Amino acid sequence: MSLKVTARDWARLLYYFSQNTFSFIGVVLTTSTAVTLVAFWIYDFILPGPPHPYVGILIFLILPGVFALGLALIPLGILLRRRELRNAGQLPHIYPEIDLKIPMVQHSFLFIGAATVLNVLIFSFASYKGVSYMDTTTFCGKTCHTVMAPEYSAYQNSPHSRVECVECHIGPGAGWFVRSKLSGLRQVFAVTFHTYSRPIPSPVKYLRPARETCEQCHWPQRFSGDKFIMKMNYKDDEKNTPLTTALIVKIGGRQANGSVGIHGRHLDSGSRIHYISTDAQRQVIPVVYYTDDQGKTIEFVSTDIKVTKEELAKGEERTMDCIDCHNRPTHAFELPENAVDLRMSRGLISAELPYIRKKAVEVLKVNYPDRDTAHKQIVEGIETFYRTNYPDVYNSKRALVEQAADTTAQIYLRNIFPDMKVTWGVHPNNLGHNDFPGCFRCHDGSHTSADGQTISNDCSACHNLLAVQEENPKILKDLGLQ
């Protein structure tokens, strides 16, 4: 059979089959939304900014699905008219002629032609803009708000702002995305019956290993030298006294002096370090396992964390890397103390106004039933407390008040959510040790191996300390930065 017979035999079947009302209907809603589609685009196109979280939805997937459907139901409902006819014994063994030398049928086969091929044009580029936008910051972000609004809020104030959400929690290939929109699934589904988790878990389960994801721009074996970090704190006292706090840390890999600095000892090429963690957050580590420069391993075992052989069976295995420590790169909570010490230091809370610093964090840690009153109250709070009692002081620097009380209020509502049980403290952050365990999860000094050997709590052996915690350190005078 010939390739005009074949097409002229196809188009007949075709023809006559899809004179049904399914058809029709995919054809209208085909039509009508990939009109609406191409609208929709260039208004995208020309918008100043990404779309409202909601709008894009209905731009970059609903729509899109519309149009879809519509695309099926038409050989849909060519199927279902074959069916009909042919229980009912109507079927033709010969169809209708088409005539090709007729005007208006030639027109309709060029319309449909053309048709298909602008639908098949649409539908990519409606794929194509559908998966966009969900890797975009603006979908992960602020599509799910109550749920995303604790790590959005984190996100925005990170030094990770300006970098999208796929590039650490994807990262590039096609196994990794597949992987990621199979999790969105699930994800859509919790959010819609409400089974979502509050807070959300941490450490995520099943993140990307760092490898491939942060040391795509962070590459431990290059960084080298140390690393000089001056901290500001402040008394409780009415003149909110400064305290410095100036350290060396020695950051860098291998040096040339033949040191070891913090990532080259954990994040050397040869993958040194593994450890057992009996707990959900990686707080609790019983074991570690340390491969030296000979490449013997080492089994260090906690003398204070009592567990059973079952208990660290059930634990998690890992091989150390980047999340291991910044286990919070981007999605930081902060705690009130460092909070406010950190927005003095800034100049943004005032240290002339008398006990701002201990008013501030008084006016944090109160339990508020929500994130408007909070923000009343916790205004209220600071402008109460200087009219009432430094009258003088709120009439003078009236302005200086006002910054420090909304500065103080935008600090609780960057940090806590009680929608989503977000409260102070409750994502651990592993980097240091002073407000959470961090690296005294290894380095307690209560790690030792079989032969005597004890995993380091020397504080030299990661940083050197120049001031702690001094009113006026002469390190600051030396350095010429005071």
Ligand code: HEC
Second form
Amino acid sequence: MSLKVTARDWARLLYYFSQNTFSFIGVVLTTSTAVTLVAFWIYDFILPGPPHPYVGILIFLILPGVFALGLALIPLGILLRRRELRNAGQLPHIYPEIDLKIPMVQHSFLFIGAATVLNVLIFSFASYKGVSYMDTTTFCGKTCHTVMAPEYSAYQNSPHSRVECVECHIGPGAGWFVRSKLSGLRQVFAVTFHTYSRPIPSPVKYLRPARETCEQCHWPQRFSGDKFIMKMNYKDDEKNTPLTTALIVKIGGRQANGSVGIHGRHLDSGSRIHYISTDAQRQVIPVVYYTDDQGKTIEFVSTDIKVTKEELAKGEERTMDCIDCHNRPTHAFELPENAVDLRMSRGLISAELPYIRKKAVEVLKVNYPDRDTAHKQIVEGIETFYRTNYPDVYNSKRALVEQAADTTAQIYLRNIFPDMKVTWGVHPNNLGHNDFPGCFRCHDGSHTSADGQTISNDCSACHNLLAVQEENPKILKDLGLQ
Ligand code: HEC
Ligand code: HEC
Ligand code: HEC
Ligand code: HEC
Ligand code: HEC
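Could you output the structure for the form predicted in complex with heme C, given that the previous block was the form predicted alone?
What follows is the whole complex; the chain from before opens it.
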């Protein structure tokens, strides 16, 4: 009985106060966005495929925002109206009666009830849609296009091009989800007010530990064995003489006799190695701690790197995981020489064109003001070179020249973004040691322990070199590859 009375009193109260402009605007906003949203969802359902990034922002983020604003305005209007009346001393003692027997009143209550249920449904679905939209690659990679363009471009033709950004950058579970959405909010501000850093700094400070992302798909203890890798280089001579490098990389993993090789030695039984780096990019590593099989921890200190106690104390301490070697598993920016060699080995830049290796690398290294100019001048540079120096080649192999010119321009466009200050080698790759310090940040032969041990610098600890930049290496014949 008393519940019924309270409910009735409340209903009267609300009914009385809800007759105000704010609440009215709220109702209009809610209703119109609701209709638009539902219409779009039906359209989205019939025509699947990601919407244009800006349409996506409108439909998945802005409209639901307006919808929520509308919903919020209704009670806000009621409160304001109440206060206004109270301040004016006009609050009635008894609110006008709502007689449920009057059909009009009945209908409006039915309507409010149904609208509330519908609003809750729409709001839940809109939030769900909005959140899952923010997790799509379209949103991450394309919406803030200048900002994310370098990472998106390098990602698109990488081994992980089918893995969504969020699988590595956020991973499963609620904790990181909330954290990433909060930092995302800050990023939206940075993009809006152009305060973001150029290039976007790497390493990512709050990247989720690889244990919870990479290891959702990869199994580090798996024994990967030894991997045969063959690479082609080309000389800068007229014939673009091909050179072969062949090596067997000892990836290893867990074996019957314990953990061996590159993966096995760094990753087994959790975290065996941690280190202190003193620069932002983790390239300078003066101290490394290694816990051996007996559980004893050895401290390796570099005799080459000179740091003071204060610098060391300010350094970043970190447990080694996948990212310390595979820091470019998907944003694999290339260097001009390697990029040209790779395209030549695939036949996209023909080795039949005299001096093409030298010329292509040369035009790639020029400092262009922007990407459009670069595109035009790279193509022109290569075509003009053959037109003037090798007119016969230009006339007889026109298609090859054009393909080489276009491919070279594409190398530039994939890797260089002047707007974001992303140029050659801005993001070091830690896998290897030829282009960047990589493994040699620790394995340089100068990291020594108090009892005289040194982090291995033995070439054969990590790989067997079968051929290093050789013309026609015998090993290829032995392996039946030539
Ligand atoms: C296979 C996992 C993976 C995927 C998929 C991935 N990233 Fe990354 N991302 C990384 C790693 C690893 C780093 C470097 C982290 C480090 O060094 O601390 C990184 C770094 C970045 C950075 C910092 C700048 C840089 O180049 O280091 C940005 C920005 C970024 N990613 C955006 C994206 C976007 C946008 C997508 C989707 C289009 C994406 N990532 C997909 C793993 C991934
Ligand atoms: C959602 C699953 C998924 C996640 C998460 C993931 N990967 Fe992968 N990764 C793959 C698949 C699938 C391939 C094989 C692609 C192929 O062979 O084309 C692959 C390939 C690789 C390769 C071999 C690349 C090559 O050149 O052949 C490396 C190295 C690698 N991943 C490292 C990582 C690292 C490091 C992370 C975390 C930053 C990571 N992956 C996160 C699915 C994933
Ligand atoms: C100490 C450095 C190091 C660490 C740490 C490391 N890797 Fe590797 N990984 C390598 C090297 C070196 C290779 C071989 C190089 C290549 O494939 O070009 C490799 C190869 C791979 C491959 C390709 C295997 C194949 O058969 O082609 C995958 C996948 C991979 N790593 C995943 C991971 C994952 C996931 C982690 C973290 C759990 C990890 N790695 C940690 C150095 C490392
Ligand atoms: C942060 C420092 C650090 C980095 C970076 C690092 N390692 Fe190591 N690595 C160590 C330590 C410490 C050991 C254990 C001491 C030892 O065995 O020499 C080790 C051991 C190894 C071993 C076993 C050597 C043996 O004789 O059994 C291999 C193989 C290896 N690392 C390969 C690599 C490769 C390949 C890379 C680069 C992709 C790399 N490491 C990067 C610190 C590092
Ligand atoms: C700590 C491990 C480690 C040590 C020690 C090491 N390397 Fe390497 N090396 C690597 C890795 C990892 C790669 C990259 C494999 C790949 O391409 O994925 C590599 C690649 C190479 C390559 C091929 C380069 C290319 O064209 O990509 C050569 C050549 C080479 N190493 C020579 C040497 C020589 C010579 C030594 C001895 C002074 C040595 N390495 C010591 C880990 C090591």
